[in-house]
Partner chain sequence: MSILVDRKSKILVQGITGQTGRLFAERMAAGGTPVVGGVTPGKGGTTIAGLPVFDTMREAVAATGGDAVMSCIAPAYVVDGLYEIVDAGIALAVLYIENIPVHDAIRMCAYAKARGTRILGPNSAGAVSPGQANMADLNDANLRPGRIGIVSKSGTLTYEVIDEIHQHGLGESTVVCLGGDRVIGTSYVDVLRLFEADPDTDLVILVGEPGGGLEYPAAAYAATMRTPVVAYITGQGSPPDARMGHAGAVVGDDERSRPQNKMKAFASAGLDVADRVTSIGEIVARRLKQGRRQP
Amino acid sequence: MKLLEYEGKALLAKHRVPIPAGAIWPQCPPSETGWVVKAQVLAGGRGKRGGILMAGGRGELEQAAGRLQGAKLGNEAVHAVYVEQKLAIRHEYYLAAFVNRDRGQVTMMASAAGGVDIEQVPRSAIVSVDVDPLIGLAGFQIQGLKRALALDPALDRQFEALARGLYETLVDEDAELAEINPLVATSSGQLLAADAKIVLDDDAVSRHPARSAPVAWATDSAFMRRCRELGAIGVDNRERVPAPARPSVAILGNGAGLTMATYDQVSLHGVGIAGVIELHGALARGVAHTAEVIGALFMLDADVYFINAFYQLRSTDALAEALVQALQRPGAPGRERVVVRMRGVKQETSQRIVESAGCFYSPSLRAATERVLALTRSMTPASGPVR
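Stick to the form predicted in complex with the partner chain and return the structure of that chain only.
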């Protein structure tokens, strides 16, 4: 999950990475040099979209903060306005630590060309070092990063501490990315993290009980929140631009691989996908719980519902019974719009349950996909996209 700039900076500061004095509006830090007023949003490129304003005096500050407070940047509402002391910048650098999946290690990257999108910087101007987790960030590696920045030797000690602090932030805070862009050298000889982009590991949330729920979750749809409550994985396409066309299909699968493959079976035919649920072990929590998950699927307001479950050692009866329960609730779709493919131990029982509930059943993915596509073809495109 992504953090807002000020949330990320608080984590950096905890690990002794220096940050400019700042506060959430209507608080503001004392400053004799003016302020930088920054919209707190999760999307990148906010400077180009007018999300960062300069203010010389108090009057300008109030005006700038008022302009950003409650505004929207692109599709995203501004979550907060962060006011920082304006810095006298001598040079902008780039420094980041991230989980390098392909190498299975943490990689640190540095460049003297900071303050711009790192993707725009030529590879030759970037230095990266892979950190062996059994040793940690070694001194010679910090020297390597430092040489790449061609730093003023007067800043050596500051940089060493800062690089260690950044690596420590990534590992101790269970982050996947900790990026400082720009890392600023001021004319008074200080190194400071002028911006911070931190992405935390969703799988380590329970290790940090003191953290509050990330802002990113507050923007989720009711469907997404319901899935999270139920311990299932939800994907809601209805808020995307463009929204999926009607007639649309909602998919429920077990396991990420099968769910993605089912998505492809339908979407490669140009059919819109309203959203997806991956059961993520929900079936082990019983029929009533699974019925709640299927109820969440129906929140997607799709035209066709495609349930595709493949189990090896588990009977699918519970899933079939959960479907029957969910179909009896108010707001459930017509049974002719539900297509079921289930494989598992004693799947004949499931077939009987599903078919007597009035839904289409096939043990074959090919046949079930054909049915889904035939149903969407038989429906007239509704006036608008799925909302």
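Here the structure is a predicted model, which means the values were calculated and not measured. Heads up, when I say rigid core I mean the largest set of C-alphas that superpose within 1.5 Å between the two forms. Numbering follows the first chain given and starts at 1. First, how it differs from the form predicted on its own.
After superposing the rigid core, the C-alpha of residue 328 moves by 2 Å or more between the two forms.
Shown in the overlay between the two forms, fitted on the rigid core, is a CA shift at residue 355 of 2 Å or greater. Shown in the overlay between the two forms, fitted on the rigid core, is a CA shift at residue 259 of 2 Å or greater.
Let's compare: the form predicted in complex with the partner chain is above, so bring in the form predicted on its own.
A single chain, with no partners or molecules, comes next.
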């Protein structure tokens, strides 16, 4: 879950990372040196696309903010305009912390070549340290980062506090990435986070009930909002499915690996994927809750719905019963358009339940996928699905 710059900076400031004075337009911070006017979008590269403007006076500020307010950068709408005090920058650095899943640790990266995409910086100009989660960011590791940046010794204490604050932001806020680019040293001897990129872990939302909803959520589809309400992992792919790719398939699976394997099995045959739900432990919350999750799948308005589940320990009949409940609700698709593959405990019972409901059932992934493809071949963009 990506945050806009000002949302990310608010989290950094919460953990004592210094940021420039700023406000959402039409508010603006006092400044004797002018302002930086920034379009708030989720994609990077704003400066290259005209999304960052300079203003020397109040008239220029109003003109720049008016130009960005409600505009688009490429295909992305500008969510807000953020106005910051213009800084007298002496040097730009790069500093980031991210969850390194390969190592099972947090990795911190630093470079004296800040202000540009980190991918453009030679690997030799980047230093990284892996932080033991049981120990936390150690003093010697901060010293290594400082040496990589060749900081003025007068900034040592500021940098140590800032580095610890960045690490705390990542850990305490359940973020996957906390990046400051650029981290600037000003002519007055301050270290400030001039830009921020924060990516939060969607699965940890329930751990932060007091956190305000990110702006990005406001643009989500009703399907995505419903998935969040139910604690399910959903992906709404409909905007990425071009019209010629119709008909489309919506997929529900248990486990990320099985869900993505199902996605691949279908999409490799040129069929559009309207969206995906990963059950994410829904069955542990009961049949009625699981029926709600399946109901969210039906919100994707696909041509075919493919349910693929493989449980080694949990009984599959609970999922079959949840499907029957979801199919009985208003707005459910025709049952001939629902394909089910289930393997696991009580799969014979599940088969009876699913087939009695009028849906196709097979314990074979190949057979179920072939059924999905056969249904999509029987549909054309001109004729549409048989309702």
